[in-house]
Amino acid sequence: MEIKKVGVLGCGLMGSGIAQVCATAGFDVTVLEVEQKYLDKGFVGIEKSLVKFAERGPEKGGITPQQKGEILARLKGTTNKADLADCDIVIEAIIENVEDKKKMYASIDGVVKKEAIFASNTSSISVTELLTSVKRPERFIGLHFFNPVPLMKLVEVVKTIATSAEAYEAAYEFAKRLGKVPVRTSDKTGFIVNRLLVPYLLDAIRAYEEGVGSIEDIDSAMKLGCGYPMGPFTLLDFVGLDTTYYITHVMYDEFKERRFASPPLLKRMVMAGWYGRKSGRGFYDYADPAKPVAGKF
């Protein structure tokens, strides 16, 4: 099947940044929220990205201002989910809550046309779980982008046991042709990325917590010993220390293994607001964005 028109569940960060990359790459895409407000608080984002795409200019891998314009044009917002029905494929980036996502699903299943591919970027979820409010479970797939959308490249496609092959090639090319370099994974909670990567931000937490160094230097350790980007606590903080203890709480329900449970140092945090760079605090204080000071625990 070939995916023209785009739906997208959502005009949150990831909402948003996944609408942004479809309509970049050439996509009519339209965006279902439940208020106005939300979908205008989105737009902002959305232009404002591109705002920044535009001043880099195409020969830095940016966009001319004309093509901001026309990326703009193929972006409608919505409050009505009749307005999704002749999508082509709809991508849902709601709350990473199994009965909201199941409850929007359901929704929509009887709106949008039978031949369409539902596709959820969840991150933790069984996507399996997900397809039983549908009536279309051969049609249903994962496709967990990464944040921020419009710069990361990898996007984890998953198949469950009920996906077509069709629909999971379909899917698949879908990726590749927003620019993104897509992985196959299986529905196995967690995936690729938080499989791996989940157990050792969590280890980070407890050679904290038993003393092996401060933030500081595990976190310089492990950039300049293993060549990462960021170090585990910077990384925690980005993603939100919230997102990271909801995570830990599905896997170790599906695993039931010390390395996917949450320490307690994590839990007391997440209890008291410090959910990392958007609250302002977390395993650093960002009362200075540009100067972040390590906290001690």
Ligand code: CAA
Second form
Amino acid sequence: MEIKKVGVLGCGLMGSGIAQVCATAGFDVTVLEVEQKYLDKGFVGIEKSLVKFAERGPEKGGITPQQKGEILARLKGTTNKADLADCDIVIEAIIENVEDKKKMYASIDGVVKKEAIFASNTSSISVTELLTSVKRPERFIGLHFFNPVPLMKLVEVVKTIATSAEAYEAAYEFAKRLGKVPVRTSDKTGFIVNRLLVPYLLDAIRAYEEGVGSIEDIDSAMKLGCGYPMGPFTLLDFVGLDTTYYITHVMYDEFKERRFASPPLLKRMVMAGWYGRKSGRGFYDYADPAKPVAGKF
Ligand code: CAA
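Since the structure above is the form predicted alone, I would like to see how the form predicted together with this ligand looks, so please show that one next.
What follows is the whole complex; the chain from before opens it.
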């Protein structure tokens, strides 16, 4: 089956990024949201990102102003599920909540053509649990993208025990056509990246709680000592503390190991509404986003 038309569910940070890379790779893309205002917000983000790529220019891996126009022309927003009917693959990137995701899949299962592949961008929810909501379990996979989607090269392609080899390989090839590097993984909570990344981020918080170093020093140490692009606290704020906190629950529930459990400080910051960069405060204060100030807790 040839993939030509892509549907994306959700136009938040991940959904808009996924829609952008699909349109950049030449696919026609329809993005579904519950309200027009969320589409408008997501499309503003896409436009901003494409402006950056156009400023860079094709010689440095960017795009021409003409290509920017063509990419935007391939993107369509909708609030009507019927517009997804002829999509060959539908990638879901809505809120990280099992029941909401299952409801969404169940509501489009009868609308989208039956040969289409359903993919979830979930980072921690069991793909197998999600596929119980549709009548095409063999055409259901995980396609896990990374933030910021237009820049991060990796896509985890997640196979469940019910996924057919044909649907899996089609999704794997599709990820390549997006210009990404796909890796094969199975439906074990956290897949490859979060299985290794989450304990590392949580350990950074524990190290801070134990007085090993300040937030800035731990960040500098991991950046300069290991060559990581961001230190753990900068990355935690970037990913979102609420998101990380949610992931700890799912992972701890699956493995029952302390390394996946939330440290007390993370829980308290989430309770206080300090979600990181998106809420203006996390391990750093972003009152001036160009000069984040590390907190002392
Ligand atoms: N679109 C297009 N271009 C963008 C962009 C975007 N959204 N964001 C930044 N850029 C461009 C900048 O304009 C800049 O371009 P020039 O070089 O032409 O000036 C370039 O990208 C580099 O950006 P910055 O100088 O601002 O910053 P940087 O060099 O630190 O790179 C980064 C930014 C790629 C995000 C890098 O810091 C990085 O790789 N950080 C780690 C991110 C990471 O680990 N993500 C995974 C999170 S985990 C996850 O997502 C999964 C999960 O399940 C939780």
